[in-house]
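Just the one chain here, laid out as C-alpha cells, in the form predicted on its own.
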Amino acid sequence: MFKEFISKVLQHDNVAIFSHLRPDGDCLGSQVALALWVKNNGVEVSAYNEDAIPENMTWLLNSVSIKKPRPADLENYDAFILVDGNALHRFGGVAEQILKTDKPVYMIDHHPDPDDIFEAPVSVVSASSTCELIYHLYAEHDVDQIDAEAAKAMYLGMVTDTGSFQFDSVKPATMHAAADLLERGRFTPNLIAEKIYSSRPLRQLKLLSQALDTITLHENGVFASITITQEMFRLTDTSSEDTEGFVQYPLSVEGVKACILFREDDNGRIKLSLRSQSDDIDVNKWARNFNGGGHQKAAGAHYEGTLADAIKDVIAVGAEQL
C-alpha cells in the first residue's frame, strides 16, 4: 500500500505536512506520527496548521511544533504531504498556494473522492482513520520505529474518529492496530480518554448546556439538529474549538438516524455538521450539496446565508433521502 509513498518521500531532504482546518483529533494525531516517522527516517519535517490547536489536545505539541504557514514557507520545502483531507481547500488559504510550486504533494487519507493533484496517493475509504493507515505505514517499513509518542498520537486519532470504536468503520485490524499502539506505547486507555473527554473546561460544559437545550426533531423524528449561536459563545466565554463532540449528542436520541449541528461562525457562514446511524441516509451526498463533504456517517459543509435559512434549507435536502 505505501511502497511508492514511501520510496519517494524519503527521498526528499524537506518536507511540510499539513493537517486541515478546524483540527481534530485525527488530523493532529496522524500529522504528529508521521513528522515523527519522516524524521526519523532522515528527512527534515515541519508542521503546519492555519487553525489554533483545541486545549486538550496541545499535549501533542511536545513531540511535534505545529505552526501556523506564511506563503513564503512553502519555498523552502522539497514537497508537501496532506493528511486526513484529499483537497487542498480543507487546509486553508496557504495550503490552496501549494500548486503554485510546481513540487509534489502526498497524500495519506480515508475521505472519498479525493482530487487528482497527489504524487503516490495513499486513499483508503474503509480505514478507520486516517492515524489507522499511519500505523500501516510504520508496519509496512518498520514497525519498531513506532515509539511511544507516536503510539499514543496514533490512538488517539483512532479513538476520536471511531467514538471511541463504537462506529462500524471498526474493524478487527483496527482494534488489533489499537492494541499494538498499547503495547509499544506502554500506556493505558485512560491516559487518553482522560486528556481528551475528562479535561474540559467549565465555560465548555455552560455551552453544552446551552446547546442541548436547542434540539429539535425534524421529519417525525428521522433527523435531529442542534444549534450553536454567537450569542452564545459571548455568554460563556466560549469559541468555535469549544464545541467538538456536540454533534454526537442529538444523534443519541430514540428513533433519530441522522442529525446536523448547526453553528454561527464569526466569518457570517453557518457551519455544518451532519452525522448518520443510518445505511439508507448518506451524509457525504448530503453535504455536498453544501460545497462539503466527508463520509457516509459523517460529513462537514458550510451554508452561506442565516441560521433560520440554513435550517429550512439543510433539512429539506435531507428529507429527499427519505
Second form
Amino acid sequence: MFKEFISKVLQHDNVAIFSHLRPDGDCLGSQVALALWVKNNGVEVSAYNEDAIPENMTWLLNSVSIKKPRPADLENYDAFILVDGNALHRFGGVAEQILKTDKPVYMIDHHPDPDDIFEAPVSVVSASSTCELIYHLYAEHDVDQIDAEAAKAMYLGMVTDTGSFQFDSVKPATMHAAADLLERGRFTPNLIAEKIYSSRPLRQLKLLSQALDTITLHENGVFASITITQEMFRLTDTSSEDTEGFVQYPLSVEGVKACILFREDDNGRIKLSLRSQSDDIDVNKWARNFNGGGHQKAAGAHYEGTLADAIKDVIAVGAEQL
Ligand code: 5GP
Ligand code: MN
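Next block, the form predicted together with ligand 5GP, ref. the form predicted on its own:
Time for the whole complex; same chain goes first.
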C-alpha cells in the first residue's frame, strides 16, 4: 500500500510535513515519526503546525522541532505531506495555500471521505490511528529504521487515539505494532502514560468537576451531553486545551450510546465533540449536519449560536438516527 508513497516521497530533496490544527497525540506522533523517517532516508524535512503543542507532548520536540508556518516558507519545499487529516482546511490558513504552489501534496490518514487532491494517498479508515499507519510505512520500507524516538512518537499516537487501547478500532495488528514499538524503543507503556496522563494541572481537574456536574441524559438515556462554559474557564483559570478527554465521561454512563460535548469557545462559537459506542449511531454523519466530520465513532464540528440552541438542535438531529 505504501510502495508508491515511499518511492515518490523519497525522490524529493526537501519536504514539509503539516499536522492538523489543535494538534493531538496522533497527529503529532505521526508527524514526528514520519519526519524522522524522511530525514533518515536522505530527504531534508521541516515540520509545521499553526497551533501550540499541548504541554504534555512537548517532549516530542526533542527529536523534531515543529514550527509555526509563514506563507513564504512554502517556497522552500518540493512537496508537502499532511498527516492525520484528509482536508486542507483542517491544517490552517498557510496549509490551505499549498495547492496554489502546484507542488505535490501527500497525505497519510485514517478519516473517511478524503479530498481528491492528494498524490499517492494513504487513506485507511479502519486503522486505529495514523501512527499505526506510519508504523506500517516503516515496516514496508525498513523496519529496523525505527529508533527509540520514532517508537515513542508512534506509540503515543496509538495510545491517545484509541483511548488507551479501549476503542473498537483496536485490532490484534494494533497490539502487535504497539508491542514491536515497545521492544524497539526499549520503553514501557507506563513511561508514555505518565507523560500524558499523570501531568495534569489541578485547575484542569477543578474544571472537570464543574463539567461533570452538567452531564444530562436525552432521548430516554440513549444520548448524554456535557457542557463547558466560558464562565467555568474563568472560574478555574483554564482554557479550551484543558478539556481534552472530557468527552469520554458522558459516554461512560450506563445505557448511553452516544454523547456530545458542548464547549463555549472564546470566539463566540460552540465546539461540538461527538462520540458513539454503537454501530447504529454514526457521529460522522451527525457532525456533517453542522459542517463538521470525523469518524463513525468520533467526530467534531462548530455551531454558530447560543449554547441552549446548540443543545436543542444537535440533539434533535441525532434523534433522527434512532
Ligand atoms: P474531537 O471531538 O476530539 O475534536 O474530534 C474527534 C474527531 O473528529 C477527530 O478525529 C477530528 O479529526 C474530527 N473533527 C473534529 N473537529 C472537526 C471539524 O470541525 N471538522 C471536521 N471535518 N472534523 C473534525
Ligand atoms: Mn488520528
